[in-house]
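Given next, in structure tokens, is a single chain: the form predicted alone.
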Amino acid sequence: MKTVIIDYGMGNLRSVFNAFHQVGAHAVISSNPEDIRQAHKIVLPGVGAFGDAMKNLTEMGFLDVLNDEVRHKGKPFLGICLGMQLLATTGLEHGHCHGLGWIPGQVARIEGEELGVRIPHIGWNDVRLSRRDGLYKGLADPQAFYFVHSYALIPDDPGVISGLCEYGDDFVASIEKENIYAVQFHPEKSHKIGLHVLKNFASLKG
């Protein structure tokens, strides 16, 4: 079972690659959209700006193949950090930008300063788990994960939320909808619990 980690020029992918190998998953990094068609599972990590990420995905030819393989064929997909935010309909970072639109909603800046917390949100925080049959299978509630971000996805449908984190106010830490999974935190930097999440994803039936 091959997991393809998409290299679209947004962030360091090596730590994600190493984490998957630590849990025994066969993972490769690729910037070739055609490799997505041969993948059993697809991972979209990323660090940076929403608009730049969508521009790169578009120019590198990933949009059509991602829609085909994830939306139409139902391959398991994991978005990490920026990769989660790109699932939204719209990103509000530096103006309005269209996202992949797989999870209706928008990505907005965390309203932290007004509540006395620093932005960007960097560090360990507890995630309250509302689903325990997917990424969080076998984990107790809550669990601490490592975050680095200033924006978060606000889905139109709260039913897709699988984890919430409080940082000044609640924000969505993870979503699960059919074959689409995504986390705002960095599982590859979240020690044993993060590896457990990646192992759960790698164990999903494609």
Second form
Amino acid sequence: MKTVIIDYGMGNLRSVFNAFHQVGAHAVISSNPEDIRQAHKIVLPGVGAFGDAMKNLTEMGFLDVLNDEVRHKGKPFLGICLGMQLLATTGLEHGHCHGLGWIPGQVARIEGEELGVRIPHIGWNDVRLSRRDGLYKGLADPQAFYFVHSYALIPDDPGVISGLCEYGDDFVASIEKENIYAVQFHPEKSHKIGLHVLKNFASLKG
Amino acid sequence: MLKKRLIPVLLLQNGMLVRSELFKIHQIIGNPIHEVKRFNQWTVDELIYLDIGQSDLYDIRREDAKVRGLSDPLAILEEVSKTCFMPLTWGGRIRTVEDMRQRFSRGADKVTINTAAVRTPDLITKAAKIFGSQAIVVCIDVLHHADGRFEVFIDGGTAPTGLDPAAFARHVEGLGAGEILLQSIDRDGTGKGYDLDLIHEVCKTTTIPVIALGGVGMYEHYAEAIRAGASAVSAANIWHFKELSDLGGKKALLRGGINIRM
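Same protein, different form: I have the form predicted alone, so give me the form predicted in complex with the partner chain.
So here's everything in the complex, that chain up top.
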């Protein structure tokens, strides 16, 4: 079972790779869209700006292949941090940008000043789990994960939310919709609990 | 609710870990890889690595310490990141976007710049656009003068800049910095506790998280910095000279009524 971690020039992939390796999953990093066709599972990590990320995915030829393999063939997909935000219809970072549109909704900046909290939201925060299967199988509620972000995804359909986190106000920490999983936090940086989440993803039936 | 963070800082000089005092005295205390494994087992909140070496010469004694072929700090970073399942910030001798890219590609989650933030402030903006603000930490080294004045220093604490730390912090926030690592030069290695006035001044004028560094001698000092406004507290020397320093520090924070991750 091969998991392909997409390298599209957006940040630190090695730690994601190392974490999958640590839980015994066979993962590879690839910048070649053809490898996505051969993959059993797909991981889209990433940090950086929404617009740049979509531009890179487009220019590197990932859009069609991702739509085919994830939306049509139903391969398990995990978006991490920016990789979660890209699932939205629209991103509002540095103007309007189109996202992948798999999860109808938008990505907006956390209103730190209004909420009286410092932005970026950096550090360990509790996630209230609303699902106890999938990524969170075997975990008690709540769990602390490591976050580093200034923006968050607001899905139109609250039914896709699998975890909520409070920072001034509640925001969506994770979502699950059929074969599509995504987390705003960094499981690869959240010690044993984070590795547990990745192991759960690696154990999903493709 | 977001928890306050407790962060070990490891100082790397010419291939070895060192302890530091007043930015001047550096003593070798250990092996850069083994220490990380220990912190990983303790599941500390986060880790900051500062490469404070000024030259490219590396200590031959690392061969005795059974560290494989680590000819430069980037190789150490790469090795460290293999067993580091926590956020890793890397600083030292970063001058360009390319320097940053090299560190991110080897496993750093955040980079911290100090001298470059003063000399080439547009680097902050450029880097924030490419890597995101959350990945850019500006380290501000501050000397508290005898007359009570605060001043930002660069080049490993050797060069005064005439800058006021609070104003400078506000400035780098505007340029796109995501976090501030606020280090007190005159408290470094003294164990007298953080410079609380400095922390208060800088936190008051900024809206990004501030990490306090410099002066911890007792676990009780941590909570003081949090009360002064810091989002995270860090220290270097105390982690090497006390048993179970993560648990001890966390317990003291908890006793101080601070929300942390146990």
